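First, one chain by itself: the form predicted on its own, in structure tokens.
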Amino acid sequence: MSKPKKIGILTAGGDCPGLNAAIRGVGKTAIVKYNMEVIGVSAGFLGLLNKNFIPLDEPSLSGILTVGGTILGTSREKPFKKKSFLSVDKPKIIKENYEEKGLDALVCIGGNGTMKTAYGLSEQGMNIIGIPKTIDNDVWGTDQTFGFDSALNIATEAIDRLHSTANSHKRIMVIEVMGHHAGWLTLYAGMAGGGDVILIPELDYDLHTIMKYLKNRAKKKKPYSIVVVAEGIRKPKKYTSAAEYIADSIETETGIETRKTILGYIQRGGSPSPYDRLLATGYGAEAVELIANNDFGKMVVKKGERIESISLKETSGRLRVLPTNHPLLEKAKGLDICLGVKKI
């Protein structure tokens, strides 16, 4: 019989409800199942330069499923990028340390950025798995990643209260909600929250329209509306976020008494759906499953019902945006929901 194998586990890039439900679906099956060494990589590619190793044994993972954040902690650390001339290799590093311990392959659980970097490591002739999260779900070759869910249900709830503040002042809220470049959560939440204009980075909007549809509602008598916009859209520079330009323009060019709610991190904290505890067990026992055949360089995705890999080099560097042809798009319009599109 061949030697059991030792895996190293780290969480990189921003935190999401998840993390640790990935993090025991790695360990649980590695333990449980292959008798695997598991060792756990403190804050990111920060530790696995600084050599910051934590064993992990089954009952360190016992009571993590529902706990929010991740028991290894994360970081920003990007060791691929050159800051300056002087700058040391991070990579080389790595792999030294990597090999140092003893390491057979190493999961990276994380967004767009640990995927590119999980790759980069790939390349140097590490043995890499890759698990997708971020409540953006903007990570390419994945139907969603598991973060998401559970923001939804958060931006979801914040836009049901802001419904009954809205109608008791007779106001327009604006509500931001995170997403840079792509606009799954905006457009989810926006629709699930009942949400009279909805802002996604994909679609260009245009004032006037939006000025012309909440005076439009004004007249026809509704008390109030609702304005769910993505972090991501376009704004002047002189405006530190958009929930704040978008609600200053309003107020000027409708009259109508204007708020607005910035989400931030309140949509990253917390215990993770039921929904996404079950995906990122799934990733998690997946990732070990490649391990298992030696099937390194990949990504475990979810296509329709099923848990699958691709390839981190077809990932790596790509965006999953929203379509703008998405149904869910066309179904907004057909409910006179404003997308801020100018109407040719």
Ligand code: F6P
The other form holds:
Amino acid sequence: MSKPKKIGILTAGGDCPGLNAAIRGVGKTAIVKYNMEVIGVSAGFLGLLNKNFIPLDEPSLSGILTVGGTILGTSREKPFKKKSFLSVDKPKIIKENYEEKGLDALVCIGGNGTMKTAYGLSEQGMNIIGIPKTIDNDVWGTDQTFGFDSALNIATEAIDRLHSTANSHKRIMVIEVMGHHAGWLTLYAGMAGGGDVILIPELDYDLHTIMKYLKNRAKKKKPYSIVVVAEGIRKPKKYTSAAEYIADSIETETGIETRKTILGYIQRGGSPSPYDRLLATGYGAEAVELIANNDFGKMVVKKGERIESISLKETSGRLRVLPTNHPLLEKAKGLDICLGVKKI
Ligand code: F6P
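Follow the form predicted on its own with the form predicted together with the named molecule, if you could.
Starting with the chain above, the whole complex follows.
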């Protein structure tokens, strides 16, 4: 019989609910089903550079399923990013430390940036498996990343709560949802929370169209309006947030009292939803099956109801933005939700 494998796990990039569920899914499957040794790597790729390891036994993985954040810590360290020509060869150091630690494989849990790094490291000869996470839901190749559903619940509840205060004061409420490049979270939360105007980075907006729509609502005696904007929509440089720009423009143009709410990191904190716990656990367990089969250089993905895998090469460097022909956008238009797009 061959020697049990020794595997590393790290979490990299922005945190999100479900990271601990994924760590537990990997760790418990590896230990219980395959008798593997599991080593946690602290703070993403930084931990591999600094040899900051945390041995994980089965008891240490208990009680973390429902806990937000990541027990391993995270960082936005990008080892392939060259800062200057004098910089050290970080990928080389990472490979040396991986070999010195005697790792047979490394599970990298992260978003787009992490998958790009994971592919780079697998090209250097390391045995890598990727697990896609992010509240943005923008990792190429999977139907859904874990973290998205929890953030959707949080953002929807926040929008729900704005309705009553908006109604009491007869105000326009602008709420900013996370997502620099992708509008998944904004569109889904905006629709689920009954937003009247929804602005996403994938669709360029026309301010005049938005103002006309809001003035028309006021004319129709609608007592208030909810405007849901993604943080990544176009805005002038002098504004620090999209919500501030849109709220300022609305108040100036319509004369209706307008307030802004920036949801920020609340969307990434706290306990994962049941859906994300299941998805993260399934991803973690599948990652270990790939390792057991020596099937490396892969990222686990959700395709319909199944968890499968694709090559890291396929996902690396690609972003899954919301398609502009997404069915939900059509439904929104049919409901007279304003997407900011000029009618031709
Ligand atoms: O990628 C997840 C995310 O929360 C984005 O929605 C947001 O734009 C970004 O991270 C914020 O990054 P940071 O944690 O570095 O402030």
